[in-house]
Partner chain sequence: MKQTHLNGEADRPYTLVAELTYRCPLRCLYCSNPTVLSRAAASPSPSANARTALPAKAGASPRAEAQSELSTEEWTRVMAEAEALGAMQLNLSGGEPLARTDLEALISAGRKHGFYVNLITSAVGLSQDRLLNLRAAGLDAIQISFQDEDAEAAARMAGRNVHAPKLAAAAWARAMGIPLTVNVVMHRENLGRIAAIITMAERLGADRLELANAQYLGWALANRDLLLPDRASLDRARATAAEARLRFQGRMEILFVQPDYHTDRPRACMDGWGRRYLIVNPYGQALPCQAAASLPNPVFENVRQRGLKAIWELSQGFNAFRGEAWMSPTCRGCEFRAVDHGGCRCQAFQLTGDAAATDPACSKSPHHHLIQSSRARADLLAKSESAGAPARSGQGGASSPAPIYRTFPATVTVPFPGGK
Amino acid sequence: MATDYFPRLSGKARLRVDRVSGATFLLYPERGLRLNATAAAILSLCDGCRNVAEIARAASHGTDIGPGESEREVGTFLADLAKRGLLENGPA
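In the form predicted alone, present the structure of this sequence as a single chain.
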């Protein structure tokens, strides 16, 4: 995914935290994905104001993951969600 892409959740997708388990889910029509903590943190940064490189930097802060590796992994994750129509490009 291009680093100049400014991802945000599409209108049909919502992040929700389950009150009982505390797990975060990405919900969309008739489906849902249970997210791990890293995926939930990445998607919480997808507000249309940060580009992929900025999101990757924030996600890797405090870890031993290098910026190049983080950008590739975050980019791949976000590209997969964009292919599913769950992310769009642009300001929030």
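Please give the other form, namely the form predicted together with its partner chain, since only the form predicted alone has been shown so far.
This part shows the chain on its own.
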């Protein structure tokens, strides 16, 4: 993804914790996506000020995942959300 792409959750999406499973859900019109802990951590970094490389670096900090692998994984996940129209570019 481009270095000038600074993803942020779109206004129609909202995160909430599921009281049954404890998992974080991404809610948007009439739908919900269950996120695992890594996905939830990545989304919390999507503040509209970090680009994908910066998000990947922060997400893999303190783990043994290399920067290249982290960026690929983060990129795949965010591209999927973008296809669903759940991300915007730049600060709110």
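Positions refer to the first chain, counted from 1. What we label the rigid core is the largest C-alpha set whose atoms superpose within 1.5 Å from one form to the other. Predicted model only: the values in this text are computed from it and were never measured.
Does Asp18 count as moved between the two forms, where moved means a C-alpha shift of 2 angstroms or more after fitting the rigid core? Result for Asp18: yes, a 2 Å-plus shift.
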